[in-house]
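The chain below stands alone and is given in structure tokens; this is the form predicted alone.
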Amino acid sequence: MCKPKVGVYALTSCYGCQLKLATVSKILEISEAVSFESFYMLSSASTMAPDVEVAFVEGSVSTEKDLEELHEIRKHSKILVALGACSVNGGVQSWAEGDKKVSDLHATVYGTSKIDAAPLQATPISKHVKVDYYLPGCPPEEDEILYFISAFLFGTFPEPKDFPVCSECRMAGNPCILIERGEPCLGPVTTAGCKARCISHDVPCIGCRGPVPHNTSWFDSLASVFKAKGMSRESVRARMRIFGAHEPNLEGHLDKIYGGTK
């Protein structure tokens, strides 16, 4: 029988979402239906950039030698899923687009201290490459990382979540601490898929699964409750940038909101 071609590679990252994918519940079962070629998270043999049929990325580029290792993954993929929300949407390392030089950022961690990588601002892999699917979380959850491989198995394609986590969250039955409590959550324009884990332990979503997609996120609405509430146009900016610094109508709708004055 012939397996399907698998790579798993990794950008600038923690690493955990290549983690998460090896240690699934399943993942003996999965390792015998596809034959990984490339995971360093299974195996140091492994290289960077064989022919493979799916290729999973995790990570932002954040280096030049990102760059030249995302075109080469391409390159020999047919079919390419960010994996992560730094590959998806640049990670929290990618929170500066636009605010501050990549030099700065650089000085403050390193100092005048020369590290090998030219450093590039932290940006996600589809602002380089073809991307066919997104995986996000941080990590992502299991039965969203099954639910992918087993729609490249069965030659179909895994759909995207176009909800929020405040639906979610209004399933789990959560009291709703935005509107209750004031807090400052992210579920309403958050794409779902966590089963609202964070408010579901009294934690307010900090979005690290990134906007709803198709350009459906309710950030104004969500940014003139926040003003309701007294928080300021750049507190509720910072925020929504953790992991959404690279959603492209964030300004406008704070504009739209707040005046247009930062």
The other form holds:
Amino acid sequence: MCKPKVGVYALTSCYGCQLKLATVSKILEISEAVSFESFYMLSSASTMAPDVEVAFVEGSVSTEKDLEELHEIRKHSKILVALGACSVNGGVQSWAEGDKKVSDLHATVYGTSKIDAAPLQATPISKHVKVDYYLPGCPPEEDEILYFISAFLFGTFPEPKDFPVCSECRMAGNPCILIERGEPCLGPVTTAGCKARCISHDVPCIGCRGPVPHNTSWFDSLASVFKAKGMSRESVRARMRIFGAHEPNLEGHLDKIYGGTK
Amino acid sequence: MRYVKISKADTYQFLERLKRRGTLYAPQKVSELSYDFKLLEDVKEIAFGYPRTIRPPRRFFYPAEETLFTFDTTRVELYEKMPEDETVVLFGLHSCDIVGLRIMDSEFMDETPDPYYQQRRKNSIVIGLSCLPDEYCFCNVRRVDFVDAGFDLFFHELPDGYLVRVGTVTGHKLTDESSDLFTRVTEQDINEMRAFETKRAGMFRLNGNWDSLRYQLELRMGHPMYDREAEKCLGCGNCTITCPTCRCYDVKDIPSIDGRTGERVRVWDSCQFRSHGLVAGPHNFRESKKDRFVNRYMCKNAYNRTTTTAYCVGCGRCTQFCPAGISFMKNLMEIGGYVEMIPE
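What I would like now is the form predicted together with its partner chain, since the data block earlier showed the form predicted alone; can you produce it?
Complete assembly follows, chain above in first position.
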């Protein structure tokens, strides 16, 4: 059997997504079924951007080197999958987008000392290259990782989820902490797939899986609910931007509910 | 129909005995405001006076996710995965939920028999429990506030116990096996039951019936309510997931890593999700949030021929569990021109 070639790459990130991929229960089966051409967490013999059928890219574009590498990866892969919150939505490192200059952030952290990396405002990889599929999560769920890989092995494609965590939360039989306790849960606008992991542990959703795709994240509706519960624009905005700073509808929707002032 | 009586203390004893008949589920408190049907380990944990559960009872026969069969593409074979032959005992269903199950039965057994649903349902035992309405209930105008079929036993609250209606042969057997716990119904019990029913009827916020509502809705498809309320909607699907009569599902193939085998799973879907109306093309016949919103109002107010009631049983879940606070009942009242009678 001809084994599909797979590459796993990291841009700026915590490496948690590739760690998750490396430690899924069926990793041995996966490594039998595919040929990992590059996967630094599994083999130090990995190299940058060999020709592959499927490339998984974790991390956001946060340095010029990231950008160069991303273009190289794209050039050498047939299918490119954004793996995890940083890659899909820019991750928590992109929260400053539009609010703070990257040069100021750099100066705050490094002062005047010189470092090798030339920084860029952290962005999702889709800002720079064509992305074929998105595998969200911080980190992605094991069953979704397995589903993606097996779908490719079957010669089909993974179907994206276009509904929110909220529905999975009710299916799990959880009481609604937004309704009952007025906590700022982002379940209604966050992509499903985690089976409401956090809420099942009584923690409100922070939106790590990113906004529901296809423009079906109703930030305005949720902001209106939050406003009615007495939450300020700033607190709602801050919460929605943790993983959603790059969501193009966010500011417009907040303006609509709270008025146009920041 | 046969009528017997049981005391409150003996009801706990009866619940204990029901555990021997199968896996017993009953309403239990899960948070400050919410209840859910859960495995009843300690019979004292049961919440007799619950308003409604988060999840409707349909999930016991039609789970949110189930594998229908596994397949092998190289051998071109499939292997059916039937549910285990076990008895589920559901105690404490309100009349709306029992009608909800009858509606599910009409779709999954009478209309197009579904072997998975049938297998789970055939051995089940359903025991009803009387209730008092809260602000979200409108089962009376849906004409399902009293149920005469679809249960094995139905417990009506009395000051010192329960008046039990026996609905089926299984129900007869259950009371016969525990004849030491059941007594005859007295004249006083009948009066007490009547008093409870009268008190209950006076607690609903609405009266009359909504039988013609379907036409009101069909004639007012362009009503401004839809624009106003759809705007608030989050498209999260809470209304449909918690609905006792929603039954739309999606079927997916989950392949295995071997590139050869896999399983076909059925998962609950919702008409409030974008992909529900998505077909090849990719065309979407319910493109906007408003299209999806209107669809639910039409679907829930259509008639079910078996129960001769609307698909909406007035349980109030879609309103209580809507994070955006959209009131299905109030929106329907607006279109139907119904007036609220707030009880004293």
